[in-house]
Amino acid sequence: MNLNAIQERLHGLFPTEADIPEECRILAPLHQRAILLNGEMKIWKGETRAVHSPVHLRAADGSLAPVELGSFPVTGTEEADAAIAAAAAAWDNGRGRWPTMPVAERIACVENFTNQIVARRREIVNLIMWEIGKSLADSEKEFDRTIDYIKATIAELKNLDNANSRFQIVDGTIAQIRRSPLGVVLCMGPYNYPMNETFTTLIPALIMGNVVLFKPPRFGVLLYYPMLEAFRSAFPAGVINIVYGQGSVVVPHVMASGKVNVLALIGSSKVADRLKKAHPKTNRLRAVLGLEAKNAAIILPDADVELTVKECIAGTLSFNGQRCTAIKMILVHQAIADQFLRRFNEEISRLKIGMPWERGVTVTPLPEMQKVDYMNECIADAVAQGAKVLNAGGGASVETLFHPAVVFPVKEGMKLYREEQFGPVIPVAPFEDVETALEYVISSDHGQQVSIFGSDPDQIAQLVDPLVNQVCRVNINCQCQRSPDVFPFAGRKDSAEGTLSVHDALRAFSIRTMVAAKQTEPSKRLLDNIVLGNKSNFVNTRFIL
């Protein structure tokens, strides 16, 4: 099939406005003109930003125009100005009424909270699909998730939080030691997950005691509107405050003030070297950073072919490969490359390519034209310097539609080298020494996972033993990913600072704080009077269960 053909089926993929499911359908474009403040809605009257999905409908004339979603408030630096005041009014250098509040009355406030938006799933789970091109089926696996992942924390912050419902004696001291709230905490999640990762940081910011100022993503803002309800009623005026507008302005504005505590960024570490460095006390700024990653699969000669396909498949390829835990470099043994090269092809012609509310459907339009462009880029950039597109179809696009595109063989000096894609765009190189492969993991500037195939223990466990020092999940004999989300989430190098998962994120977004009094009958008694007085929120041996 040439490339006229191709890109004629590529453009016929796009529905007509009759195609969409009638459950799918957005039926009127949302204009958002409220923005949460204070614990107030207040309406906007000033300058708004059109959002249009990567979805495009095909006109009667063949022509493709995208879908108007909506819009949203593009707010400036005062409104910034009065988000800080609020959150800084709410945090009062700690004696608000949010940080002070007893533990289980912040898990009731998470719960209700997590409630109303169950109460609106369908709503949400269509606009991630329409704004950033995500599967119907995992846009629901995407809310889903994150609400498993809100019960999840909510369990584990009452094993915390009993754990640490007693006195401990050590050498004449009496103390009490509790994890405490770090302050103004800002939450910028990504894209590409726009639910999921940024609850994995605002939820367990919030549920400690801090303050947040939210940052909703540039794709995946609208998703939040049917929320602020339930941010507005369910927590204290204050405790969470919505910033809009262009990021590179109000951001580092934000930071800027001097008032943040925590920075919490699901991004790019150039975004971040920035942001850490507007702040006037680096000194007292806490970062806990989720940053990109160029995830490796290494084939050894003796990996089973099948799985091997079948787990890259996945791994380069879920949702676009638009995840920071893709593989985004295969590594293939030369003496396997032909036969994985071949069954690897093959399986990427049958994946289904169409709009994201079609069932079985892999490859969704991107959620940016800017994206397509760079996967051209980086493409001709390879082929330029020898690679080649071994599929059919590879690299052929149509507004934000882009197929698949194996480039083989990527080599040093190529963008796809050492850039991370961020794309469907998939790089190979091949290897005699598994020494290169294990080299380029070494020399690589971030951290974060590795895949290892193969089935000789022996091997196996030579490349475990030094790659568990390069980044912070090796895998054998399965994709890159970051679930299940009780196991730690970290990375090395420029791929994160600080480690996220269910029971790390708490400890992350607070800090072990302790009181203590001499170990004498006065003190035993006082400590007595304030516990069974129930006088003190944080001196108490109350369990949660």
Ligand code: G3H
Given for the second form:
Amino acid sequence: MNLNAIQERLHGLFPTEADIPEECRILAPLHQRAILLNGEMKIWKGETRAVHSPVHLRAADGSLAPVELGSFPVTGTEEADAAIAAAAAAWDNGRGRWPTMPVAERIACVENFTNQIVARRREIVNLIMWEIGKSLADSEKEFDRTIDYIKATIAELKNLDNANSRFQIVDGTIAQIRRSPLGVVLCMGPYNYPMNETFTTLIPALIMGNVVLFKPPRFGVLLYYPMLEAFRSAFPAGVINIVYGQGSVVVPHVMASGKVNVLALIGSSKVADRLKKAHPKTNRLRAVLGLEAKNAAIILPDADVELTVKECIAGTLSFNGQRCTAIKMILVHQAIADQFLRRFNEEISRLKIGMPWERGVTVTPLPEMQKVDYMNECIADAVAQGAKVLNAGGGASVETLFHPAVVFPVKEGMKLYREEQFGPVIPVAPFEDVETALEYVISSDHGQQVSIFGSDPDQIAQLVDPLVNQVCRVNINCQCQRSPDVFPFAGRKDSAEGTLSVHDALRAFSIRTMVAAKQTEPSKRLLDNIVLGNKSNFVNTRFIL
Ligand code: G3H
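Can you swap the form predicted on its own for the form predicted together with this ligand?
Complete assembly follows, chain above in first position.
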């Protein structure tokens, strides 16, 4: 098929109005005017920003135009100041209702919130799909995975709190040690997992007793609209406040206030670095960061080709390669390169390209127009330096629909060798000596994960040992990924700060705090009195069942 025919095919994949299934339609654009501030829905009368879907509609004359989804408020620094003041008042130097509330009651609030959003699952899933172009199946998975995460967090917090519902006596000191909240948390999630990755910091932060300022991602703002009432009614005033608007203006302003105690950001290291520096007292700031990655797959000569192809397809192209954990560089041993690439390209040609609601679809429209330009720029740069696009149709695009491209051989000096492409372009480099593959990971600025494909236990063991000091997860014969969410999700170098998992996130958003007394009779009587009289939320031995 020549380029024109491929482009014509891509063009024809965009739907007409009538092609959109009834149950997925956006009946009317959602123009959000309410903002949640200090427990109240305020009506915004200022500037707004239009939201367009990456999905384009094909008109009768063949022209394509993005679907209008609605608009949201572009609030400014004044509203950000009001949000900071509301959060600071709810925190009240740790004396607010929320930070001092018994854990069981905080859990009940989170459960109430969860029940309310579960009731709006369909609406939220539909908005995820339309706003970022994620397939319906993956949008549903994102929602359900988030609810499972919240439930697992509640179970983990009960265990944690119950384990701390006792005194310890060491060297004549009686102590009760618990975890206390840190204060005001600024939460920002990414557009590729606009709900899940946001909630994996926001929910642990809230449930531990912190108050939250939340800035929705660049794409994926409207999906929070059906949750606003749940946020408002489930939590005390000021415990959660949402800031909108130009991130590059509003967020540094919030940081410069010095009122943020924890920065929870899933984004880029450049932004994280800038935001940390905007805080007047960086020593008071804790950062929980999930940042960029360039995870490599290392394919050894004795790898099972069918399994490797299957895992590399999922690893490179799930949600169009827009996952921080995606495989973004394939390093394949020369001895197996031809065989691997032939099967890999065959499987790519079988992938379904289409609209997110289509069953079995893998490649869907990309949420930002500039992304297509950047993909093309990366390919052109590699081709100018001697690489080729190996698969038929690779790199063809129409508006937001981009045909995945396998680029080979990619080498040092090409953009694709080091830059995180975050999209459906797959760089492949051959290697002869496994040391070259190892050196690629060692010299990378990123350190999230790696996948090794092979079957020789000696060679795999020899690779695992140096790699575990370079990245935080080494996958053997499987793609890179975050799940299961109870496992640690972390990274080295420019890829992360801190560890997230159901267990670790509760710790990331709290600090061990203790109440201690000498082991004397008067102290024992005093502590007994507090416990038996149920006088403190901290000094107590209550169990949450
Ligand atoms: O974008 C980064 C996500 O945390 C990846 O999660 O590996 O389960 O897709 P996943």
